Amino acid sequence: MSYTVIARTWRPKRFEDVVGQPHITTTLKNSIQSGRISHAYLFTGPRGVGKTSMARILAKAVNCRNGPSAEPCDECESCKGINSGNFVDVIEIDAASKTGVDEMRELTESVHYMPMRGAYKVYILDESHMLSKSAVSALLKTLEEPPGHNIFILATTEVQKIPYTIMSRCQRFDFRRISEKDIIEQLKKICRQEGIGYDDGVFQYIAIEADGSLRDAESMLDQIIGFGGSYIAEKDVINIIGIVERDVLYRIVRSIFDGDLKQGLELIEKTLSEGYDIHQIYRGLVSFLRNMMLIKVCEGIPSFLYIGDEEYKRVSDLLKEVEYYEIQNMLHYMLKAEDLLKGFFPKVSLEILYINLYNLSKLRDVEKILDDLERHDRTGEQAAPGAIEEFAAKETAEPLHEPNAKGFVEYVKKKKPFVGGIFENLLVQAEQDSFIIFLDKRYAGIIKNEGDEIRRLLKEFFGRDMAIVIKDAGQVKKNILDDFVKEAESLFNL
């Protein structure tokens, strides 16, 4: 006896076994119950999250022997016929292969013929974004004046490809990714159907891989079962998807904030010397932050994410001393550096990358020794320690910038991101009771719309009111090139 894959075992069959679309099953059921069927639909959205299910569903509703009802029986001739494939009144037709326009006339031919054994006609034309222009021409006129017996449903994953003529045509569906927790869900209740064992939290890499895809996660978990037999072990997943193991991407976390680097890079080398490449690598630590950002942000676990107890415990211990901003700020910058381990030297990238990340991680440093000068400044209270003098030795690396004036900046990005990411680039003094800005004309409209917000900061941050002093920026430049010209002269003496 042959087998059939799980994928395709447990494709819905009714509107309630679909996973993670109930916007879409709600709106079809009560428009099959209250009458209002469209003579044309056009499903969208990423691969495997059950459009041309929802399709075969929606023509078994319509043509069931007890319907159009708002959920087909499934037992009936007409249901069974659909199931397999065999039912002359619905037509699937893969877009991509029959693109030609006397195919599509052909079709459009066809509709004028009554149903031979169900209540419509329906044509599921998959991947309909491949039809060529001709043959768009030949469907537009049959979308536009359709016999009532005939229902079109177009799936496609890029909608940006269909005409608008077609589109405007259609009552639209958007698919949404199916979310890691019903993933998750489904696949232990395949398991427990199918009697597999398994380990506590395996799922949850098959869900990060799957990305949304529940067809794929199933593809997967049929890969898994039949290399385990009847009981998935953990480390077959990690082996067979080839994914880095949690408890590996938690301590390179830890060093990070721990400030070991020596021991961040060695679990790096390590891990590449197993067998991992780098962007399983990458893509390991991106999905770890991400978890930690979230449950920071949410204070707890969202609804929309899976994570087991014990990961739990361990993600909340790193949270302890670190703000959610920290995280968001790494996990921005290991977005922006994407590209660079796809260069010739990825391995160089990432080690990079990983000691970048620790240096945003020393911030928290910054924000100690700026709140305990904001404390001494505003109650007279002693800073920690060496606390001020250690901040100001960093600032003499600077000298053009005054060292509360550089503090104020750093103070800033910490409450205000964006204005503070304004002023990284403008070179600020303080003096008394002024904030000089050395205005660069490209900030000047920013500058302006963010005065009472930047009032408010140098009070905030300086315990009193402060008067902005606007300058050129451009006459510094121009008296900084100055000197160096007059050094010059004198050296060689011109």
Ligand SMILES: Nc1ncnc2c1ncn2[C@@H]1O[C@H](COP(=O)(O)OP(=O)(O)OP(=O)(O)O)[C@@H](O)[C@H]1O
Second form
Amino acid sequence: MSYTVIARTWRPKRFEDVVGQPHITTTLKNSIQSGRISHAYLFTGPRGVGKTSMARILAKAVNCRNGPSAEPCDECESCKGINSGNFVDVIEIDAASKTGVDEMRELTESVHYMPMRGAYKVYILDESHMLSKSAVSALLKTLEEPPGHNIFILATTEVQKIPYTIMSRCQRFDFRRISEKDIIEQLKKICRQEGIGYDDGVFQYIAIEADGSLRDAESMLDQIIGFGGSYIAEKDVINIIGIVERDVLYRIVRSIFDGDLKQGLELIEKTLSEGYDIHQIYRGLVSFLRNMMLIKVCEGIPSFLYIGDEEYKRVSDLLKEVEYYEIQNMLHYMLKAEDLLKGFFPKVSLEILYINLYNLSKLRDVEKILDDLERHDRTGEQAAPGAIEEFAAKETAEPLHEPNAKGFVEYVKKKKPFVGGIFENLLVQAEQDSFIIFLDKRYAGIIKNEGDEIRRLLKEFFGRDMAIVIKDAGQVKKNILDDFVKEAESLFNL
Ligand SMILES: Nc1ncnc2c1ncn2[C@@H]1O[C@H](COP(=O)(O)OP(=O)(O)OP(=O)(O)O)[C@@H](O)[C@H]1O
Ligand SMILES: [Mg+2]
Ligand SMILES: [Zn+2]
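What would you give as the form predicted together with the ligand, now that the form predicted alone is on the page?
In what comes next, the whole complex appears, and the chain from above leads the way.
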């Protein structure tokens, strides 16, 4: 099998065969049924989403011997002729190769002749953004006074290049990218019909890579079938389209949350040595994080996302400890950092990117401290196990000093200037058996790291064990994290 085979044999023949684009098929069917056919259409949208196919279906619907009806019969002489490109009244012009004045003059002259076989002469102008200036002005004349038996269908991927004078005379239809889910379903349907078996989840790779183009997806399928025969194995797909295995991506992301940078960097190195390039790894990570974000936000798999059971299980596992905005921050960072990879040292950039993802993930610690405190404040109990617990010390003895926060800060400044410096910037309060620190986001990490030292100094000064209680300095947690992201971004000049 070759590329042309699937894409050609699976060209939609009737409106009902068109995948996606329901907004267009419905409108076109209605207008045919009610006899309100326009004389100029503009089909725009990304490549491989059905523009040319739809133009031909429309041409069939208006010329069908058994019509005109909302659906062409696809069996009569006209329909068959149009399918095979041998119908005199449907004229396809590739504007990319035929933009010359001569061709256009021929066209503008021919519009005056009546259709020979069908009810309408249909001109399909593909790649119509490539029309030359003279071609455009010739076309414009025709569009201004269109003889009633002509229909022009302009198709283009670059609507911004179509002159306004032309555009304003056309009924415009914007074709959409085909969703991953629709692509996967269509590929499954094709394989079922062609008697081809497949591993679970293989089409997900193709769909992501196809980026909304069903034709691209079908062409990949062709390539893979050409390689593997009547069965599509996951490893073949990965090899042929050169994408990083979900499992590898999972392990890289996992290493970030586990704080195991060595493992992550080694995985990246290994993947590169297997022949993948930087961008493939980058794209894989973006798509993996995107899935994570969507699943977290939707609290499950949204209908437009296709994800296998096993991967879903693993991702859910990862997500247990993570808030959606943490992933959003990471993803946001990734997208903004894309330009980094275009420099002279893309590999170094990828490593920096990876490490920064880890830095962003560290923000969870701040989050956790605040969470624990919140719980502590609410219940009046000891903080939940975690960041705070290690600060807590319960034993009490006779006081050496009366609770005096100011004195303590002075004392610390003398003894340990670094820690004292921190306290100078914080609001602190001493109680009988506890020392309250009103946490400022900037010092969360430092205080955590200096926990033992602070506990020691407290005991030294007050002569007894004091529980360290940290209170939220009043900021909304999300804002704190946003600030961190901004800091991180400015650090890396993003
Ligand atoms: N919406 C769709 N439904 C079903 N098949 C589609 C669709 N879009 C594309 N295909 C498949 O891709 C092939 C090419 O589609 P088509 O030529 O209509 O795309 P196009 O939008 O005109 O692309 P281009 O902009 O590159 O010309 C079709 O023959 C069909 O196999
Ligand atoms: Mg086309
Ligand atoms: Zn017909």
